[in-house]
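Only one chain is shown below, in structure tokens, and it's the form predicted on its own.
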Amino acid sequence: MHSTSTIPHPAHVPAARVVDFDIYQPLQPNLDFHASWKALQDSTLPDVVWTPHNGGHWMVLRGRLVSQVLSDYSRFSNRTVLVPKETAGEAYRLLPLSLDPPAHAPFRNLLSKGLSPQAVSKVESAIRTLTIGLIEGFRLKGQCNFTHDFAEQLPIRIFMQIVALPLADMPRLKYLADQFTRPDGSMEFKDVRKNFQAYIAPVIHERRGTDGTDMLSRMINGKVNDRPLTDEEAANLCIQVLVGGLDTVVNFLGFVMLFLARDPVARRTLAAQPTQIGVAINELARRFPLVTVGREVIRDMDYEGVPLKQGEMIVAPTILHGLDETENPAALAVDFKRETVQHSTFGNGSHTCPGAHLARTETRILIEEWLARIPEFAVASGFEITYTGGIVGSVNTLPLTWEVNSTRDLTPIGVTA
């Protein structure tokens, strides 16, 4: 569980840089998830601040600094990416995320092959088939809990297919992934890792030395620097893949569909021009980023006018890059014709998210097939949308309603009738 206590600011931290802000509880009264972060950015605070929450850490509030911290491994190491450093950070030292270049490259290559555009193209038909099946499962009901009925189904089921793990294990693994990204206090970080290791150890043993073509088998039997992975390395790599694959896309889909449910102009534009959906997703990614990660300061330095000390943590909220008015004018508006789209939604530098293409593909297919079947929909009347902060923000529950049209042409997008 993240720390609920605060610590006094160290002597080298100027009092003017201290802000009472907890990344796990960022929501402000009467503001949604992104507006809460935006309010922090639009305040009179300096561009680099320090918070006493979660062990105490620095935080950057501008897009250019978010990009810089995420990509400049000569000053900001990937060794620790979560706060609090001593608990979450220690437990989440996984491969390849916790390695800096060039050491991370061989491990990254093993992971990336399973999520490359070529690999994703092989499951695109399965993504579309499952998307259609899920939508048709509730379309004639005129309502659904999008979070449970779709967002927690499509990306996780597809991911479980990619890694060849039983669907029956999905709830257990999703719960563990959530305890890293949005801890609810039911398990300590060290126990989350132990449970992941206990799960993955027999999988590694079973698949070691086989010619399996699934993503985990290929990683487990891969090589780094011409040598086989150790069991510990294989476990680290597999756990990193599981956490990434079971959480981020689920929550991004929730934010996208909440927006479309509330904005009839946007959804009608995409429904009328489905060929533009792929381009529109980049703007949606800019507007609805949800990841907040950190880096460990490598050495004492002066950074943007403040003294950073070796070993301190500095957090780079990807949310604040896409919402930065200095890089994206009218940042809270969604503009599918925006000429320049600047964001760090999928990270920056050597650790840019390897699953970005899969995320874009699943989002594109969802919007295509949903709007072809349910072009008009809204959030259920009277329901209050709530959010949860953390390493990955989320829409907690999203009930949608629509009028049923049983005679709509249901030919899948891109398929000739």
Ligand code: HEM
Second form
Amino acid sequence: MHSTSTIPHPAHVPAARVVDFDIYQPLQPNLDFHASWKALQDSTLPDVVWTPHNGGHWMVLRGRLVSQVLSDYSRFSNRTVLVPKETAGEAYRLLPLSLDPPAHAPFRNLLSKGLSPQAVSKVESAIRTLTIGLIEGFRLKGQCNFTHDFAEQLPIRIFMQIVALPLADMPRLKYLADQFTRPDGSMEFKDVRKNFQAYIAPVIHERRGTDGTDMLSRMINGKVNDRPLTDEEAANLCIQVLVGGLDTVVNFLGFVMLFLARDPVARRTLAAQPTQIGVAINELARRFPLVTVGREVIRDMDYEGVPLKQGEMIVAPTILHGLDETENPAALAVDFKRETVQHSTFGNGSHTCPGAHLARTETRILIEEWLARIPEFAVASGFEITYTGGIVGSVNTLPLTWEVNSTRDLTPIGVTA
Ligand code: HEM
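Could you present the same protein in the form predicted together with the named molecule, rather than the form predicted on its own shown above?
Once more the chain from above appears, this time first in line as the rest of the complex follows.
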């Protein structure tokens, strides 16, 4: 497990703002991942606190402030987004995430096209075919390890297709992406970056100057301010897309299916109204946010009554936006009829996730095809669900069971796992 470096609180940090909270280990006894974060938010703490963990950093606890810190680049820079700043933050200076406007836009444009709704619509039938194939691969067994048998398969295989990388490389890349987002202590952050660079350098060399239509080729051969990308820029762009694409959807699907396994009313509502599933995804995104990133403070300033110093880190957990009662009353309840759904699950401002449409599409298709075939299911009895915190939170393992005779065979001819 990642070991966190704590520091004594600096003189300018008021003692009343100091809280003992580690974003890599946020779990509180007897609470799940989201309830643990919410317990912090619902405590009597002020809206901006400081923790000595992970090199020492500020943290905002309200939805309003989460979206402000993520989007106000005049005060909070994307130069560093991960804590600890000196290790994870330095190693994660990737593109376009580490740039502020206006430098950010030309790099962002290079990757937006490959993840646009038009691009996603081109892989939608592949997503559906693979979804059905995976479900049919275990439906008649009456059980599956959802994490391994589905969540780690669908988004990663589709992503590997979009970037045209061999499936055989999937375990190596997933391991590296995990070391950035939920480090297990087996590799230092700087070595994660080095390993990614060693992997991507020959890919860039091979695809440079070609007219390949996969997402990486298009990015590598794109132009920024009328000039070609340097090898380093191309690598930083590719690594960012790999980290974004390999980890987040996998974990979001885990939270969503855990919820549906435990909530018969929600799954029956969605099964009865499949056309509503697309809209329901937004409420699920609000209720199950999982990313915790931050910003570097640009200059000394007073912010919400605390003195921030230039160069300090301020963390804005997206988890605390969707769960904030002041913006989403009864925030822990999933309510598909909620009038307004406020969240920052896919970020806010110029860095808002370009992969959100792909993530929503994969989640929608999973729920549609799963509920049509396996309408009733539960977490395997006696199994204790555990979670891991970090930059991207996760359900560690999700074993699901169902009665085989309650399932439906809707397999189109020609679909195999
Ligand atoms: C449920 C799934 C996902 C969630 C919750 C999620 C969340 C986020 C968040 C919160 C940010 C903003 C980070 C910040 O402002 O510091 C972000 C940015 C980003 N995401 Fe996602 N993401 C998901 C899926 C994806 C996928 C599938 C991809 C790629 C295939 C992707 C690629 C990226 C990239 C490249 C950025 C940086 C954008 C920029 O700097 O302009 N994400 N994501």
